[in-house]
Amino acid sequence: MADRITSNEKGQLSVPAVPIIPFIIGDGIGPDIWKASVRVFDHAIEKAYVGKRRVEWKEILAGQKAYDTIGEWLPDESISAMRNYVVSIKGPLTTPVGGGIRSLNVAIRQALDLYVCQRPLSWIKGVPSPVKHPGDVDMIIFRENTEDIYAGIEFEAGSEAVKKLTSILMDTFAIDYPFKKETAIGIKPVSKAGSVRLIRAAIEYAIQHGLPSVSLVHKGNIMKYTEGAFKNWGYELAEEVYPDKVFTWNQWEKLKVEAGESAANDALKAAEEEGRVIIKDVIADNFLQQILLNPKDYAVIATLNLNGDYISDALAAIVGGIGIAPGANINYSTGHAVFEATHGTAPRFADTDTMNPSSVILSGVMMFDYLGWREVSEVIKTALRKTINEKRVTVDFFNQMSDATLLKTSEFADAIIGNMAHQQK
């Protein structure tokens, strides 16, 4: 009998054998890629559990379909369903033009306080890439999801609000900036609470998965009280809460001053040999170079909202593009999570049955891992890799491969499902 997923006061999930999982089909290419993906999911569950488990999919409305059906872009009922059923999955959504909601995706994240945007980036052999060694990239991004400039605190150039704010900044705080006549102003909120819960999730993920490092990516050399504070709060958290499990560059710097560089290096080497997670930091612009030059040096990345947006898409390009990049929005305190395609709606290709469904499929892999159904995830990943290695692909990869077979969206799903048949249970 189908039942809902529940979570306890620590955010730990209780998943029934037949969970009810809400889905948003998405706009533009959303219906095509969802229909393909859900068939992959259902066949993988059957392959893994032979009838002992399944998912009951519950459609909820958001985006263009919601507006066309009931005249609302993001109905309260859909948010309530996401909250009540705990775990959801969605396709890409249109952001309405004009006033009101600035982004449906941001609105969902804020409504459920989904403070972690989690993006795993690793290369699947055979996927076309613009770099020589895409296999060197194996990172997971923890992007803060509720603060920074995405909080949406902005004032239009020439508005009365900007005039008042400018006067306060100049007269009350003596801000030495030559405000021009047509100047818009945005405010960047970064809190200790918001930063710490994001960095805590990243560190605990690294500890649980035996990963070597967590890198705090920031622009603290310029924005000292926001981005710089993010870095400092991260080191403070790591040293106070996980003293026996981590070693920080901050501790290395202190040892270098107190005992010399050789002693500091010995301590770092000992920590690595003990399997401690190394907590380090890197300036955001330098990090965008490092992901091309030395990607093997990085495993888990914790960063603020805007940095995370840029970094995630840059890494996605290295491993094959956002068409194959999965994503999740998670609140580890409550257990709520929404898994999603990370690309746009591509309305020009709606109903053409041509686009790559891999972003939704791999987001489903993340979802099944989150539910503890790892057998399903392995079935899907193995079949997807085999299909790509066979060069049976959709148009985005076909145009970059030689001797490939061009498949429609639905045919790509068929090929993945076919490659599940020969897997051992």
Second form
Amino acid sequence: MADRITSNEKGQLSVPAVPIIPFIIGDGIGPDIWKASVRVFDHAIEKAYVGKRRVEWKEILAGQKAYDTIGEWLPDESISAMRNYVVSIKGPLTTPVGGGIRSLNVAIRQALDLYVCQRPLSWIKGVPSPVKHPGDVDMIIFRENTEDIYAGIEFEAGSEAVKKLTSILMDTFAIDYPFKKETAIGIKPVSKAGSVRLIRAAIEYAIQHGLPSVSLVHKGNIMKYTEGAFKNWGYELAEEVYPDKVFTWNQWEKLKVEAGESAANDALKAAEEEGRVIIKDVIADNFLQQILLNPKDYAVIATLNLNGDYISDALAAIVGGIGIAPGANINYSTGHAVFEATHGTAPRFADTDTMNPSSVILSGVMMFDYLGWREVSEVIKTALRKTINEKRVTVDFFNQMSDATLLKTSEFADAIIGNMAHQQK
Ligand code: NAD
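Could I have the structure of this protein in the form predicted together with ligand NAD, to go alongside the form predicted on its own above?
Below is the whole assembly, all chains and molecules, this chain first.
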């Protein structure tokens, strides 16, 4: 019998054999892509568990479809379902123009306090890429999802609020900055609790998956009390909570001062050999060079909201673009998670059955990993890789490949399902 997924006070899931998983079909190209993806999911589950497990998909409304059906962009009922059923998956949603909601995605993340935006980025052989060695990228981004400039605390140029704020800043805090007449102000809140829970999730992921490093990517050289504090809190957390499992660049710096550079290097080398996670930090602008020049040096990335936004898309472009990059929004403390396509609704291509469903398919892979259904993920990944290796692809990849076969969205799903048939279990 179909049942709810539940989570305990540590955020650990209990997944029944037939979990009910809510899905939002999405707007624009969403329906084409969802229909293709769900067939891939169901076939992969059947292949992996031969009738012993399946998912009961439960449609919930959001976006244009919700607005057209019941006059609301994001019904409370849908948020309640995402909370109640713990794990859900969604297609892209139209951002309403005007009318109070800045973004439905941001609203969902805030309602469930999904503080980690997780984006794995690795290359599938054969996927067109603008760089020479896209296979050198194998990273997973943990982007803080609830704070930073994304908090939406902004004041319009010329507004009364700006006048008040500037006078407080100048009169009460003696800020010596030549505010010009038409100045807008945005506020960037970054808390210790918000930073620590994000960095903790990144470090625990690295430890659980045996990954070599966590890089704290920040702009602390300029924004010392926000981005700089993010870095410092990260080092503090790592050293206090995981003393036997990590080695930090902060410890390396201290050792260098106390015992000299060669002793510090020896300690770093010993930590690497012991399999400890190396916690390091990189300034965000330099990091955008590093992902092109030395991507092999990075595994898990922990970063604030805005940096994470830029870095995710830059890395996605290297490994094949937004048509294939998956994502998830997770609260590791409560277990709540929403898996989602990283691209938008591409409205021009709605109902054309032409777009690439890989972003939702790979978001599903992340979801099955999260549920502990790794066998399903493996079936899907193997079949997807084979299909792309055979150069049977949708138009976005077809246009960049030679001798490829152009498939519609639905045909691409058929090809993936066909490639599951001969897999050994
Ligand atoms: P978009 O991602 O929808 O489309 C940009 C372009 O990327 C498309 O024209 C298309 O060429 C390509 N593309 C996108 N998805 C693809 C796929 N699966 N396969 C192949 N090519 C693909 O971005 P946009 O045009 O800036 O936004 C359109 C709407 O989507 C807006 O309302 C925006 O707010 C919304 N949006 C939603 C999400 C989300 O729900 N997660 C994310 C981004 C944008």
